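A single chain comes next, written as structure tokens; it is the form predicted on its own.
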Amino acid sequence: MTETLIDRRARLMGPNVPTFYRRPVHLVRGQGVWLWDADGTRYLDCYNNVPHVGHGHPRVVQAICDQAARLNTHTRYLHELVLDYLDRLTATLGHGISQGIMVCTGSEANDIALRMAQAVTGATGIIATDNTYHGNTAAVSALSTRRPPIGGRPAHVRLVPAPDSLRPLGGSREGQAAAFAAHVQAAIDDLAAAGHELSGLILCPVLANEGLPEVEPGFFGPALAAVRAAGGIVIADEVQPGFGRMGNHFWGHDALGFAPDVVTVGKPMANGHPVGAVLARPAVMAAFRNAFGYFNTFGGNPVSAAACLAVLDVLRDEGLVDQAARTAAHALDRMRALRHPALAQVRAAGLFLAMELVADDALTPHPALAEEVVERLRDRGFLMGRIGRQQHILKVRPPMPWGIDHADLFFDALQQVLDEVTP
């Protein structure tokens, strides 16, 4: 009997290694916004933010190859590329953020960010939302709600209810910002009562894993004021909204109108080459460097830095941030024109789109229908995903070269699928 690829994965990688789709896709090649499987089927990539400037972009590939042939080592030796990159990257930031640590993943970046908050404040209490994801290290996985830590969540962690467009905190959209701030203040007070003063709050500016709820610029102001009044710092996890995906802003926190003390980045930085970074104000960086003896063997190596520089070049030279703004505006129009009884709301944060499905007038989440739509689109050659507390929200977060023509292909197919499925 011939061993299947799924069986081989289980034999070599162990059980419960997740894949997308009921019939997993065996990808063998990617170019731009397109992917091909082992049978030669072509798929439009409507999901992946890792190949930020497109699968297999020749300029990024060439930069990696050229630098790998020349030199690759770590930052205990001097080399210019990592400094060139940090110069250019921090130039896109305001709020006094001018220094960085290069790592290999967003998980590592967020782990360091939590330690930066501890170093600045001398405290350990940390607040996140109750439907978030910030990575896989022991420290940041304790913030995740999907698989709580063995033995329970650490005593210094507090999770506050995430904003929600259909079921707003406090009972109304108008009162949601104040309600969110009240939950943050309650968490601050609870931490203090338990002997854990506040070190900071970490959030994704567009609340991506929370379902991309509609939050206006200034929404986080009251909550962040409470954090700073308690002596904590603000960490913006920009792994998903950053690097121009917002279209009108390079960074999600700028689009939402707040000033973080620390910014973490990852997946899109090098178009698939494993890179992450922590960017901070000098005072925050100094506190961390003096408190922790941190070194990362592969973080900031010359090949990674070359790949990162090439991504910035492509974003600039191909006008991908402006294109994202144009595509996002068209995609939002197409989303608003979709029709299905279960489609309760459509939302966008730049080139990051969400469509929420519900089962009834009580707005009960409908994950089964969301799964069915995703599966049928996969069978038609479109790859997308799901987000939200119950995975009932359709998620579109494509590579940045995704254009108006690609959006039209996708939404035409999506409406056809919606016409087929019953509520």
The other form holds:
There are 2 protein chains.
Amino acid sequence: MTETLIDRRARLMGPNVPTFYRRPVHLVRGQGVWLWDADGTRYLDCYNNVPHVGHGHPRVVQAICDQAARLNTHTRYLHELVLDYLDRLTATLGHGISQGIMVCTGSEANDIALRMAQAVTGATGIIATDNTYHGNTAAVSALSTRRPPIGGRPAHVRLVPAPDSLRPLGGSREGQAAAFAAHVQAAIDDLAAAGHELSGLILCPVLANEGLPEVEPGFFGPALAAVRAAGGIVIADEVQPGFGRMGNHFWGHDALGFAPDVVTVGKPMANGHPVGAVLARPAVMAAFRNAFGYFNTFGGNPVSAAACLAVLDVLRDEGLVDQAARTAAHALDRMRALRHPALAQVRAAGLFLAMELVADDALTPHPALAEEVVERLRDRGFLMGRIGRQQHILKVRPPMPWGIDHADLFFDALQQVLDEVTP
Amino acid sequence: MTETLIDRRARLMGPNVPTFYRRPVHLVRGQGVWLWDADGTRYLDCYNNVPHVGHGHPRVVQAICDQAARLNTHTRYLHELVLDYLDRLTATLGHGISQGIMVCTGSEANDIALRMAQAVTGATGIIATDNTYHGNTAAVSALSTRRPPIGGRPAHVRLVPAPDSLRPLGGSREGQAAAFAAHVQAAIDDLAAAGHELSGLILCPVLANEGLPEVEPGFFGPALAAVRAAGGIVIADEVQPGFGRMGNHFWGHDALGFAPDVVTVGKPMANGHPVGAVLARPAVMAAFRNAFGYFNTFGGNPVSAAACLAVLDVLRDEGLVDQAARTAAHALDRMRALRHPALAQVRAAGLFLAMELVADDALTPHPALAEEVVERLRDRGFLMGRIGRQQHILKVRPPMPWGIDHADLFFDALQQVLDEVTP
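Can you return the structure of this protein in the form predicted in complex with another copy of the chain rather than the form predicted on its own?
Below, the chain from earlier opens the complete complex, with every other chain and molecule after it.
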């Protein structure tokens, strides 16, 4: 009997290594916004943000091939490409953020960012939301609600209730920003009472894993003021909203109108090549660099830098940020026209869409329905995912070349599936 | 005035980002064991272990190009390549180690390994040597002597004195294994007295950063017996000795004759593509996987797996492990024939060579002389480095295609430099 891929995974990777979907997809090829499985079935990619400028983009592939054949070393030698990239990347950033450390994953970036906060403040207290994910290292997983750390959460971490569009903190949408800030202040006070002064707060500017609640520009103002008043710094985890996905802004924090001290990036920046980075103001960078002799063997190598530069080139030359804004506007219209009794709210942050499903008038989350919708779309050739506290919110976060035609294909199929699962 | 690359680095990366050499090398091209700088000067690479099968090896480059053009996703989908690689890699391992987690760096691998020890034992106490480096995450840097963690070393870490060939623990070379074991036992007892039961011990099988002291097969037996008696597990950090560098064995722990529970790998495994892995016995893997829902976005992606497979192909098809053994034997002869009054001892672990320089009969380390030798060799077109407690030991750890001719070129130049710097 032939060993299946699923059996091989269990044998070689061990238990508890989930795949997406009840019938996992065995992909063999990708191009642009399309993926093909081993049977030749084509899928529209509606949620992968790693292939930011499209699967297998020829310019990114060529940049990797050319540089890999020429030279791949590390930053103990001089090389232009990592500097060219940091020059161009920091040029997209305001708020005095002009320096960076190149690493290999968003997890490594956030692991550094937490230490930057410690180095700047001399303190360790750190605040995140109670429904977030910032990565998988031991230090960063301490912030995770979905993947809590082995041995329990450390004493210097406080998780504050995440904003929610349907069930706003403080009981009203108008009062949610103040209520969130009050939770942050309470966490600061609680940390101090336990002997942990504040080093900072880390958040995804669009609260992606929290379910993409509606947070307008200025929403975080009161909370961040409390952080700064306590001496802490603000870390914006831009792994999901960054690199133009917002359409109207290159960065999530600019779309939300706040000024972080540190920005971390990962997944989309090199279209799948393993790259992440931490970007900071010089004073923050100096505090970290002088406290810790950080070196990352693969970080900022010429091949990674070439891949990163190619992604910026493609974003610019193909006008993908403006296109994301146009596609997002159309997708929002289509999303608002969806009909299903369980569809409680639809929300968007640029080309990142969320559709929240509830089971009743009490707004009880309906993860089973969300799962069923995702599975049926998979069977129709559309790959999408779920977010939110109970994984009851449909997530669409496609590669940036997703256009209006792709949005129409997807929403036509989604409405058909929603009709199928209407009671 | 044109901004130099060094100025640009300071502007874009911040302070305290060292380069190698007084006059940093600006490399632009690499091929096999050779590197070229921007002026066209050629260098023999005598210490970079990342380009394991040679800079820009065409088969590795082609594997990356082909797969990057075809598909680059993640392990939430099924794909053969990551499984093919884990099958082939674990086939090189004994001791029941048959499963793996693919990550992006050796640091990520060790960060997981520490948590595996915690998951297996329910304890957190961890032991390393007092002159080691296992990576740069917050958790792993807690073990580092050269890069101590911000805020000081955590209470669950104990660093034991590293073995030393010239200044053996316990006062005699014969007694050093027992003396090392006694230090490990004392650390176990000290941890327990402080309320930290033992989770494990992590070490590089050849003690590379410690200066490559002579440790024969069986050396670690007594120390590891103490670890196991206390319930701890043994983590072998194979980032430096692994993948055939020992010549007579594919893995350092097999050359040293001990059976680890966890093996971590990084730098050489994909010839510069950012890849690392944690390999473990199924019971250890299950303990971790069930305690923590680990997922690494880039880890085990098809492009990384293709690069890893190509490295194994090249090692096999070009007979590089056997060649390393032959080159190492010749290099050892050449090394033993070196003449300089400060040259206290030469040592080798396969194709990893160490030459220890001392200032006097009291065996005072002589880092200034080691630095001078390295700088003069750089000026002659040979790139090498230093290791040891005071960076006073010359390090040669070349790409695996380094042959007898390369060794001769290098040792001829080294002897000339040693003659120049003879008082």
